[in-house]
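Here's a solo chain for you in structure tokens, the form predicted on its own.
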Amino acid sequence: MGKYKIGILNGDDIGLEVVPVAVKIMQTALKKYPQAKVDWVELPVGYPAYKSIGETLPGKTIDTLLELDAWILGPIGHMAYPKDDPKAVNPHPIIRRTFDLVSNIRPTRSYPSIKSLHQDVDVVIIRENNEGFQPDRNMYKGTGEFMPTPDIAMSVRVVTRRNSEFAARTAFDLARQRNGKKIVTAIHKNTVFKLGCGLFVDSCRNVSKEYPDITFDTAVVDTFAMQLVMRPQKFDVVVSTNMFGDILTDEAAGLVGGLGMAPGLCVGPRYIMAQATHGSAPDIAGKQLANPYAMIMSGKMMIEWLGIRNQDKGMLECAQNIDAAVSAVLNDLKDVTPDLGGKATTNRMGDAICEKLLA
């Protein structure tokens, strides 16, 4: 096993509860692999950083992240930040762009014991992370949204071959690694966006030629959205542009229990960031009600991806152990949070998973 430097950024609100739980579980799982040398580095971010340092994304945090292999970032409650202070920025898009985190991997998985709209669901959606319609990610300077008159608003979408191919390659690599159907489905609307979606699909098709063992398919986004609701079991790995993917991954999470069951991982050529899909939920912050599943599994994905990238079997085994421990706790339901049908606190659910890891 190798040596790794992993950052801890708690974020805001429930991030202060779920991130420490996820870190504790990763550290517990790694105890079985003393040959793995992990240096954990805690860094300030979000509103706690603003209150103590005066910035939501301190320069020292960015500088330190450059020296790390990966980090876990808690949910950010940027809507509550001061609107008139340029130092109160939303860290999400800045971190994603600064560290070239092109692919956002969002798995959706059902568990027999968890109430959901569908069972036997196991699909992963990869969304391109740093382009699209999002105005904070599609311009070098300024914004991709503008109003030429008080009554007209215009938005610009950016699609590049480079990022489309990277996201596609992430999807095909995952399809090859998973015990799934070995199918990658590219989502588009090239019937309307002939150039933007056309370039995206063309990029995915070109990458597919490198993976003859993986079936490549395409689907128009509105048709796919319907099929995902009706028959999610037919899909394996899905890849999409930024905004389509953002919407579809929330839809997918709703099929298996909500955003509390929606982990995520952002990956680029060099860096990896574990980041759950859900928000910071200020209404339940500090009450120990938050479901830590999404953050725990985001951390598990980070450990797994480090293992894949470095051909580190120990890290891969560690990730598998976390997955098994989480499944055992979810199957029992005795030590899960109220949203999952239990009565456990956030910390108790984390401790139960640790107990399974040490058993």
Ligand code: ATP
The other form holds:
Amino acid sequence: MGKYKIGILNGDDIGLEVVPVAVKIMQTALKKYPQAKVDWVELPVGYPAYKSIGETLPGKTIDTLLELDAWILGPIGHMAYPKDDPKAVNPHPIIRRTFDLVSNIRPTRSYPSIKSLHQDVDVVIIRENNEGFQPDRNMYKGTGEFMPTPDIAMSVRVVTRRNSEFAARTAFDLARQRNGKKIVTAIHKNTVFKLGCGLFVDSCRNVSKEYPDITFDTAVVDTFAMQLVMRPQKFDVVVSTNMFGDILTDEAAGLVGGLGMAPGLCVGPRYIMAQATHGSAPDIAGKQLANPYAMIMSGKMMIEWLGIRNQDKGMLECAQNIDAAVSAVLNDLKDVTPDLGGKATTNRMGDAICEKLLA
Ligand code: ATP
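Shown: the form predicted on its own; wanted: the form predicted in complex with the named molecule:
And the full complex, kicking off with our chain again.
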């Protein structure tokens, strides 16, 4: 039996292309570290699972995930699922809630060779994942959106001290670990949302007292959105409530080459899940056009996180090797996908990264 059990859930559309590439790269990188042996478990999810088993999130998938250390989840194209079948659920919010994946860590990094609005960008946004305005996950039963009359729609926003503190702790730990400016900026609009954003900032400030080596700052969300476009180099680690974070992480991806360049890792007290920021991109699915970077780097973050949690040097080195191989392929631009200005297919870009790893 291996030391780690990692799940593979391909998801929908381009997930069927980018997840196998990310897995191949992780497996290639891990070959140098036989002591960090991984048992890979492939599990059905999404539309392919619906077609074969009749459910987009089979019970067996959930039961198996409970026994794993981590997994990689591809993007989900739930908008194309049958609307009238209760077995065609959107797996995202259910997985994030069931496994208490409170913090979504989303880095944005520029590469000198990749056309982007700014260079020297290296900012990580931590988005609280399971509450806020998101109506499909912010209630115990029912939904956070309802219509008292046909002409009135109401959306409830939930902010808890527990999840705000967890997200803040993720941000401060990361600011301490990484080689950055050692600043955590909490995003809010407590000028208007005095209670919701007020509780969020208060929770972040409380946590900041445990980290005297890290500077704590706050920024109003609208001002921050502008500063992120004008001077992203100013920021290090940023922590935000759910919906602000959802919007700001796509904005950040736009600074450095688009959604194909936006990886992510969902983290909770027990489980971790690699999941890119982008959706299932049905417009380019099946054409080998998808940039696998976001999924590959999400996998790299998962390996790194397992390394940190388990103080496993092999896993940490393996993550560093993936990072270096990806940078090398991006730097020479020969084997990158069309969104980055190249002509390579999704698989070719992945193979080029594997070749660097084996060199
Ligand atoms: P969701 O709401 O599920 O996050 P979305 O509405 O943000 O999805 P995406 O599926 O992420 O939409 O796609 C948005 C655009 O970005 C599309 O034009 C898509 O082709 C492009 N895109 C997304 N991911 C990638 C990728 N990995 N490589 C290249 N282009 C991508």
